[in-house]
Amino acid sequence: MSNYELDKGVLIVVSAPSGAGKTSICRKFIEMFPNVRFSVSYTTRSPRPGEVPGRDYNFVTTETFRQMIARGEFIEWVENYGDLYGTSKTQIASFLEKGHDVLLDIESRGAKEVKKLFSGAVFIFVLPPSLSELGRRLAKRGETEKTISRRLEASLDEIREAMWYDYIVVNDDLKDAVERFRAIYIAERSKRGRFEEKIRSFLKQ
């Protein structure tokens, strides 16, 4: 698969440890910029309370997911806590080709694969204010103590990966975090490299 040049749409990749609040940030961001397309990942896990199929995830069976892997339909896929997650190659490429900006919410292992394929993609990592706050949020979500302990341990590995991301957003206050996310998007959308063709058109006159 060749490397995609992002000369049309902007691909924004966001990752975070479980419970950091990236889903809430993404939803608020999409509300602000309805023209940005959200890439809906595929997963074999069951929907959580409040999740809507086709909006939050495409929920499929393990058999269906394995068939999609065999057909090469994913840019990346990972197994996490016994469940499978994957990003549709066709969906992302189609959105970008049509000039749509795309928001992709995936974990860091998958983000590394995306980085290999998409030149100029923007990578944002969402951090919780602290591990203790992260544990509190997971408990509020209804996770068991055993699951919380396991997720907190995994969170440290994920946070180590934040070192190679382009931007960090600390989600201490949701409104402030969304505003920082918005500012990153606007700045990236305004980079000179995305306007070189327009600049040349002025110089030709």
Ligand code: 5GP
The other form holds:
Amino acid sequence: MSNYELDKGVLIVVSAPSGAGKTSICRKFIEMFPNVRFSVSYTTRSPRPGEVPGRDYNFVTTETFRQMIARGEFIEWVENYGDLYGTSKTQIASFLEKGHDVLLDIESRGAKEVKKLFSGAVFIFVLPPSLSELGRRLAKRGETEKTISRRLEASLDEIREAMWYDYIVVNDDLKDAVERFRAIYIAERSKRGRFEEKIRSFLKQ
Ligand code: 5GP
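Taking the form predicted on its own as the starting point, write out the structure of the form predicted together with the named molecule.
Shown next: the complete complex, the earlier chain at its head.
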């Protein structure tokens, strides 16, 4: 995996504090580009209403997850609020080998690990328009006061990590945020490094 090359496919890593609207952006983005595959993480947490196994996550037991760690099946994994989350090595490798680009929706600790392994990956951080708006969005989800303030604190910890990401998308308006995401992807896909083989093939003739 470490011999990942720029011409193999783009690896897009997206992180955000909860309530920033990352999932909606990712869904719309995936619909726009059929060549982009979503990396379906493994997790030990229970499915939420509406979540589909194999589409949103691969839901597994802690025992299975631990066995997967022991077999070295994850590119990265983390413990988040008592649940385990991990990115599958074989899934990513198979997508990249088939020429797909891959979108990873993971938190910043995992993203940092991915950065070490894939120097050509693109890192996007989704920010809410403001802290008060983030609070409003979390409140809308019907959380208690205590949970909201705990989540806001966790959000600030996550936002601190935005400093090392390549791009920031502020999600004020979903359509605009998706458009920015799209622009970043197209620009990244157009980087010279991804075309060196092609340029060489012109010069050989
Ligand atoms: P949720 O439980 O709300 O779906 O996800 C909680 C957090 O875990 C989100 O920030 C999400 O991006 C992150 N996450 C999901 N899958 C993975 C993974 O495979 N690795 C890491 N590091 N984080 C993940």
